[in-house]
Structure formats: structure tokens, C-alpha cells
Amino acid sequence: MQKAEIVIIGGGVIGSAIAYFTAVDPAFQGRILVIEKDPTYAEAATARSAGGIRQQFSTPENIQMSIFGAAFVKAAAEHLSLPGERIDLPFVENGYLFLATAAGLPVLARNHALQTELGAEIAFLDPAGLRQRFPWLNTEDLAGGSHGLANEGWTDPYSLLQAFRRKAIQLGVEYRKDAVAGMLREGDRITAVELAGGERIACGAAVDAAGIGATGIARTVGVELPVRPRKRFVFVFDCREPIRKAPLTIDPSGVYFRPEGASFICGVSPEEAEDRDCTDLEVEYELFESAIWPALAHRVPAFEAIKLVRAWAGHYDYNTLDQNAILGRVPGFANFYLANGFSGHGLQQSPAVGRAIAELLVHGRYRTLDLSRFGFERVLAGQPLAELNVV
């Protein structure tokens, strides 16, 4: 039987970030094996995300994770370059713009106070300030907004994933194309990971970073995760009238949009009653016609005349308890770790999560940023960690 000190199940941006940060730690010695069923990542959540990075959250740890994530992406050349190949990741630093009506303004103000206290550069704007900064915006029904002035924007998700993966491989991490059928448990330890073909790989520690497949993996050793596959759509449209340097804008309706080259992308999360488990990638264009376009046209008058160009679907590993990540060692296990349930925030949190899980694996504790509030203990206790700024 083959053996690896660490087996990471899932080689997307989270699994690859964990592999990188573990391998780069001078205190780690041993074999790291990443099992990824589709190394093309054609249907992976990472490659199909909008690539956003923001500090405008309501939970301190989410803010701090994304502050680190933005700094890491901006300094990617320092961290992820390969011998003879400099790695520079794109980062469009246009910020996020959260808009609020009178009903939502108190929450926006409280979030802003926390964000700035933790070092995020966020401007709190009244309607006049919004009109001055964004003259293309309809502010008639708005009471205010918050705009990220630095370290907010978007990057290329696939490039970040590949940069983590390639650097991890250069550091000695092995990637294997295969599917994981389950794990074997003896007492409080995961002893081996079983592959779809029947082969077993003994492990010193196992990390479940399998995205929408995480629940099925954990269930093989009696752990039930509240993580479900939920489908999200990204629609691409063109507008004849130029909108200069637009941020990623979140309307009070929940509809968001941002520039993508000469075009724009947009989307919205469905109502909770309509947000069902789903693993297909079929696009539901009716959502654009009935919900998204009317909201866009109301908020930006120039968007009354737009042309839908294309669309795609991707998946969230959606935490139905509180839409926050589930991180860390599973209670009752000595060597089983979770990194899933990101609910759409995985890309921007991947550097901080990679660092954090690597610290647990190598040093047995969080050393840089304490993320214990995201532990599985809250799931077992049925105590959600509320995040108010879910897009």
C-alpha cells in the first residue's frame, strides 16, 4: 500500500493552496498527495467563479482572510513564481460597491465600522457622494453605499488555481488523477483513502477539500456536513454606452454586476425556497429576463439597452447552516481536516485558508490567524456564525 503523510482530496484552488502552504513550510517533511478527479478543471467551481476579492464582510475573520488574500494575489510573483518563469496575476482594483436603501443602511454602517477598524479601506457614501463618484448610477431610492478604495476587485480564478498548483508541484507535491470512493477509519484516525478503482493510500492526515463532493467523502466515516451543491449563473452582456471604471456593484435587490473587458458580467442568488441541490450546469436564461435585467435597468439607466452575449453556470459548495466555511480538524478525529462549505467565497479566501490548514497540519494549531470560529464544532452544536454580506 502506498503512503503519504498528507492526502488532500480535491485539487481545486482550496486544495492546491493547502498543498502549497504545507510544502513551503520549512518544518514539513514528507509526501503530499493531492487527489483530483478532473485535472482539466472544466467543471470546477474555481474556473467558473467571478473571481471577486473583497473585505466588505460582517465577520471579522472573513475580513481578515480577504485582506490577506488580496495582498497575496498582488504579490503573487514573490510567492508563486517558478524557476525561469515569473507569475503575475491580474488584479482589477475597482473595488466593491454595496448599495443600501434606508432599511439596509444601519447594517451597512455597522459593517463599515468593523471593516475600517480591521484596516480595510472602505468609503461610506451618502447619495450625493454616490452620484459624484458614479454619475451613471440611479440613486433615487438609495440611502447610501460603501465602496472599497483599495485591495478590492477581481482576479482571474483559473490563473490563481494554476499558479498554486504548479508551484506546489515544483515544491514536490504530487497530483494524481482519480476519484475518491471513501476513507477508512480505525478509532479516531483516518488510516487510508480509498480510490474509485479500489486502491488504498495510507495517510498520516486526510484533508477533505472536495467542494460539492465534500459531503459524500465525509459521510464515509460518519461525518455529516451541511454542505450542498447549489447552482449559480453568470450572465455576460454588452452595453453601448460606456460606464467608466465600474466597481463590482451589489444592488439592494441582490443583483450584482461588474465590468469584464469591454463587456459586463452579472448574476443574483436565487430565493432560498428556490435554491435546490443541483449538480448540472444548464443555464436558466429566464432568471436574467425576469429578475436581473429589470434590476440592472433600474439601477443604471444605460443598462435599459443591453445585449445578452452568453452565460455559464457553476456550483457553490453551499453551507446551509450559515454560508460560512467549515475549517479545521473534525472533533473526535486525530487526523481528519475539513476545508469546504465556502458558499462562493472560496477563491478569495484560498490563500488564508491554505495557510491556516497548513499551520494545523504542520504545527497543530493556528499560528497566524485564529479561524477556530469556523470549526465543525458550531455545526455539531447547531450554532450558526452569521455573515450578513453574502452575495
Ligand SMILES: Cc1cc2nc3c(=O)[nH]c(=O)nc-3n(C[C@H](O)[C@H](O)[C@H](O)COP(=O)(O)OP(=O)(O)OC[C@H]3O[C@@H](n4cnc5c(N)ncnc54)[C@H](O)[C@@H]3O)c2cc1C
The other form holds:
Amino acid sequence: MQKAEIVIIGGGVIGSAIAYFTAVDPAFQGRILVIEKDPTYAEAATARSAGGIRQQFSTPENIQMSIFGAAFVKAAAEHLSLPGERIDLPFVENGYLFLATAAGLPVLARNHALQTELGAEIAFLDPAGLRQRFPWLNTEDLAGGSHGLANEGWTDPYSLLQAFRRKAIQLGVEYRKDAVAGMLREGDRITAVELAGGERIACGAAVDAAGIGATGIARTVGVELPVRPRKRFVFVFDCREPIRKAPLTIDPSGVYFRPEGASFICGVSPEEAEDRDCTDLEVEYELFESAIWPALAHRVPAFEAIKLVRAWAGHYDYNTLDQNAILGRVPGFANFYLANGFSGHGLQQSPAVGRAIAELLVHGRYRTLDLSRFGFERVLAGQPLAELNVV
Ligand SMILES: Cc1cc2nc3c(=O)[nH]c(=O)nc-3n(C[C@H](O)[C@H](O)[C@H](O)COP(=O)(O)OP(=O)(O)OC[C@H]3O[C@@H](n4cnc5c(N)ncnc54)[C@H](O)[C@@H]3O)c2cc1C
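Having seen the form predicted on its own, I'd like the form predicted together with the named molecule now, please.
The complete assembly is shown below, putting the previous chain first.
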């Protein structure tokens, strides 16, 4: 039987970040194997992501993870370049703009105080301030907004994934194209990972970073994750009137938009009651006409005349308990680790999560950012650590 010290299931941006950070740690010696069923990543969340990075969260650890994420992406050349090939990642630093009506203002103000305390540079604006900075915005029903001044914007998700993957390979990590069917357990240990064809690979430790596939894999050793596949759409539209340096803007209705080159992208999350488990990737174009466009046109009068260009769908690995990541060693297991449940903000968290899980694998504890509150313990206890700013 083949053996690897660390087997990572899922080679998306999270699995690849974990592989990179583990391999780059001089204290680690051994074989790292990433098992990825589809190296084209055609349906992976990473390849369908909007690539946003923001500090405007309500959970302190999320703010801190994104501060690290932004710094890492900006310094990608230093971390992820290959011999003879400099790797630069794009980072459009236009910020996020969260808008609030009077009802939403107290929460916005509370979040802003926390974000600022943790070192994020966020401006809190009244309607006059909003109009001055964003003359294209309709502020008639707004009470305020918060705008990220630095380290917020968006990168290219696929490039970040490939940069992690290629650097990990250069550092000696092996990627294997195969599907994991399950894991084998003896007492408190995962002894092997079983592939779809029946082959078993013995492991020193196993990491479940399989995105929406994580739940099925964990179930094979009796671990029930509250992580479900939830479909989200991204619509691309053109607007004739130029809108200068727009941030990723989140309307109080939940509709968001941001520039993408000369076009714009936009979307909205459904109400909880309508947000069903779903594994297909069909686009519901009706949503754009019925819900998104009216909200866009209300907020930005120039968006009354826009043209829908195309759209795609992707899946959030949605944590139904509290919309936060589930990270770390599973209680009751000596060598089984989780990194999933990202609920739509995993791309920006990938550097911090990669670093954190590598610390657990190599040193047995978090050494930089303490992410223990994201542990599976809270799921077992039924105690949510709720994130309020889910886009
Ligand atoms: C429409 C959309 C917009 C988003 N926008 C943002 C954003 O603006 N900012 C942000 O931070 N995040 C965003 N996200 C979320 C972000 O993309 C994800 O949180 C992140 O990509 C998760 O990475 P991952 O590696 O865990 O999952 P994935 O990229 O899905 O990778 C998991 C991998 O596991 C593999 N796999 C699954 N099962 C198995 C198996 N049994 N055997 C082997 N391999 C397996 C899959 O093939 C896949 O490649 C968005 C997501 C979507 C869908």
C-alpha cells in the first residue's frame, strides 16, 4: 500500500494552500499527497468565485484572516514565484462598500468599530459623504455606509489557486487525479484514504478540504458536517455610462455589484427559506429580471440602461450552523482535520487557512492566528459562532 504523511482530499484553493504552507515549513519532512478528482476545476467553487477580499466581517477572526489574505495576495511574487518565473496576482483595491438604511445602521456601526479596532482601514460615511465619494449612487433611502480604504477589493481566484498549486508542486507536493470514496478508521486514527477504484493510501494525517464534497467524505468515518451545497449565481452586465472606480457595493437589499474589466458582475443570496441544497449548475435568469435589476437600477440610476451579457452558477460550501468555516482537528480523532464550510468567503481566507492548518499538522497548535473558535467542537455543542456579513 502506498503511504503519505499527509493526504489532502481536494486540491482547490484551500487544499492547495494547505499543501503549500505545509511544504514550505522547514520543520516538515515527508510526503504530501493531494487527491483531486478534477484538475480542470470546472465545477469547483474556486474557479467560479468572485474573488472578493474584504475586512468588513463581524467575526474578529474573519477580519484578521482577510487582513492576512490581502497582504499575502499583494506579496504573491515573494511567496509563490517559481524558479525563473515571477508570479504576480492582480489585486483591484477598490474596496467594499456596505450600505445601510436606518434599520441597518447600528449593526454597520458596531461592525465598523470592531474592524477598525483590529486594524482595518474602513471609512464610515453619512449620506452626504457617500454622495461626495460616489456621485453615481442614489442615497435617498440610505442612512450610511462603510467603505474599505485599503486591502479590500478582488483578485483572480483561478490564478491564486494555480499559483498555490504550482508552488506546492515545486516544493515537492504530489497531486493525484482521483476521487476519494471514503476513509478508514481504527480507534481514534484515520489509517487510510480509499479511492473510488478501491485502492487504499495509508496516511499519517488526513485533511478533508473537498468543498461541497467534504460532507460525504467525513460521513464515512461517522463525522456529520453541517455543510451543504448552495447554488449562487453571478450575472455579468454592461453599462453604457462610465462609473469610475466603483467598489464592490452591497445594497441593503442584499444585491451586490462590482466592476469586472469594462463590465460589471452582480448577484444576490436567496432568503434562508428558499436556499435549498442543490448540486446542478443551471442559471435562473429570471432572478436577474425580477430581483437584481430593479435593486441595481434603484441604487444606481445609470443601471436603468444595462445589458445582461452572460451568467454562471457555483456552489457555496454552506455551513448551515453559522456560515463560518469549520477548521482544525476533529475531536475524538488524533489525525483527522477539516477545512470546509466557508459559506462564500473561502477564497480570501485561503492563505490564512492554509497557514493555520499547516501549523496544526506540523506543530500541533496554532502559532500565528488562533482559529480554535472555528473548531468542530462548536458544531458538536450546537453553539453557533455567527457571521453576520455573509454576501
Ligand atoms: C459564485 C461564488 C462566488 C464567490 N465569491 C467569493 C468571494 O468573492 N470571496 C471569497 O472569499 N470567496 C468567494 N466564494 C467562495 C470561495 O470560492 C470558496 O469558499 C473557496 O473557493 C473554497 O475553496 P475549496 O478549495 O474549499 O473548494 P473547491 O474550490 O470547491 O475545491 C474543492 C475540491 O475538492 C474536489 N473534490 C471534491 N470531492 C472530492 C473527492 N471525493 N475526491 C477528490 N476530490 C474531491 C473538487 O473537485 C474540488 O476541486 C465564492 C463562491 C462562489 C460559488
